[in-house]
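Take a look at this single chain, the form predicted on its own, given in structure tokens.
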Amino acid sequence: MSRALYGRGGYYRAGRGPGHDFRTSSTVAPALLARALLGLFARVHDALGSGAADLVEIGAGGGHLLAALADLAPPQLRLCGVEVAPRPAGLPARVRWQASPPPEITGVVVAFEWLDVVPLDIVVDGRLLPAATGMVEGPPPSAVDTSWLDRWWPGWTQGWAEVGSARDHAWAAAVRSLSAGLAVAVDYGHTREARPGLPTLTGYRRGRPVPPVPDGTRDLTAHVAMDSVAVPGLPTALLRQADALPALTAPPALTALPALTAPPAPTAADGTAPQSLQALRDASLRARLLDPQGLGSHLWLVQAVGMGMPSALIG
């Protein structure tokens, strides 16, 4: 799965991901999300004062997200997108675009739909995966692996289960580089006292799931086990998307209307959209960020480094 997603030639690296075989949040209205995102940076300024400078985005695709930002951010907020593949072509010039994450952040970091393309391993009835054509069975997973998944994969013995060490410490790693403020992981994933009972590795391409085949010409994806993530000791989060966008914006004036799709948007002689449309369009993107049967059940897990978690979070 590494190779095929990171290696020479691997699937990321060659500058393919949301926009082109699959789409996520931040692709479908990265300028919604963008509010979100600067209102809860808005509650990290007030927190920490004027020493909150940094919005960084951890797996920024094709820097949709990003741009969205550029467009509506004051400029002493400094952006950055932390993104194996090459900087997009057309990015506003005020985005910094690296392979890792800046060494001290302050203020937010976040991650949409990052963690669950951070290789895995898998476990079949105790027994890891077979890595080659005609082995009879893997090995047993390592003392590591083996301690997690007795804490977090209740039953993972009988059946299948997806390890999800790696994921827990590469988050881990993302909330190191950051001093001060809110980090920020927006996933499909389940707790502890619902983890799937069958496979959720699966493959992408050109829009559709296709078997999870690690050739590098799809994504592969796994659902998250978002409360095993979360760094011990922080002040924590865990909510659906659905529920957290509403707390960091103010609901449209169309908000009631879930089932409209999103047209393209008609432009007046000028270039520009007509208000109304707009609104409309608007409300139409946000009801897909919401729907609880779709984007809006993805889960939000915030955790607060050097301050309290906003109130707004707080169930």
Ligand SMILES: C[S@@+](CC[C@H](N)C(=O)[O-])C[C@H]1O[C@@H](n2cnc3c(N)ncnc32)[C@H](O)[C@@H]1O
Given for the second form:
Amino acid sequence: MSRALYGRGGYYRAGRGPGHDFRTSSTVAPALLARALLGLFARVHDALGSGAADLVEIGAGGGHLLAALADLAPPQLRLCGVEVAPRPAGLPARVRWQASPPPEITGVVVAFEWLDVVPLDIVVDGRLLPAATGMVEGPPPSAVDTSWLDRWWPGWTQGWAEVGSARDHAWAAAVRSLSAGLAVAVDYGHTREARPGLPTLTGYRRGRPVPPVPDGTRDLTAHVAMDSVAVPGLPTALLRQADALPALTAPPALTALPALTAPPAPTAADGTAPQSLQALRDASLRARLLDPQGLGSHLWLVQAVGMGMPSALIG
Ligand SMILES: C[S@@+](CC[C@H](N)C(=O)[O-])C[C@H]1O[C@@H](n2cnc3c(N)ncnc32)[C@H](O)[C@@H]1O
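Switch from the form predicted on its own to the form predicted in complex with the named molecule and give that structure.
Now the full complex is given, and it begins with the chain already shown.
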């Protein structure tokens, strides 16, 4: 999985991914998401004062969210994308783009659908999936993976288990890069009470799920154990996107639908959409971000460093 996604000629090195083979919240409705993140940043600013000046996205993909933030954010907010893929063409100049997080971030670190593509080990009936080893039966998991499984994946010795320790380490490093502020990981995932009984490891190509063959031609992704990822000892909130977004964006921005009266006929001669059509488009994008069966079910893990959890995110 590591080589297929991040090795030389790997899937993500080529700058493919979101917007090509699959959609994410950031590609579906970047401006709406940007507004919610600015709501989050405003709360950090309230808590920390003018020292809060960074918004860093880890796993920034095609830069869709940062481009929307560049349009909306005040000029003093420093925007930075951390990515293994090349800088997207046309990204506004104010957005920095680099391979590792800047030191001493004060503000917000956010990662949308990053952890689900951090490579992981698969254990079947107590043994590592043998594909990578060429053996008929794989070896037992490492000591680190075994202690993770014992703690986080009940019944792992029988059936399929997706080991989250590599994701935990990746997230812990991201949180360490934050001097003060909020770190937010958003992903499809599960918690200990409801681990999936069946594989969630899958491939994506041209908008469709495909078998997870590690050949560099497709995305490879598995749901994230969002509870194990949380760094212990920090103020923490875990909530669904359907709850997080309305909480961060002043109502009725994300929740209200426009009145369902017939919109006036489009008349704008200059090609701009009449206001009623814009409102309808926004409402449909909001509905996609909040859909409880879709993007709305994604989990927001929010962790606070050097400040308390904003009251809007406490359930
Ligand atoms: C599934 S995509 C999501 C992109 C974007 N956040 C979105 O929601 O549209 C995950 C991205 O994380 C990037 N990525 C994975 N591991 C990374 C790492 N260690 N550092 C920086 N970027 C990474 C991949 O290259 C890929 O672009």
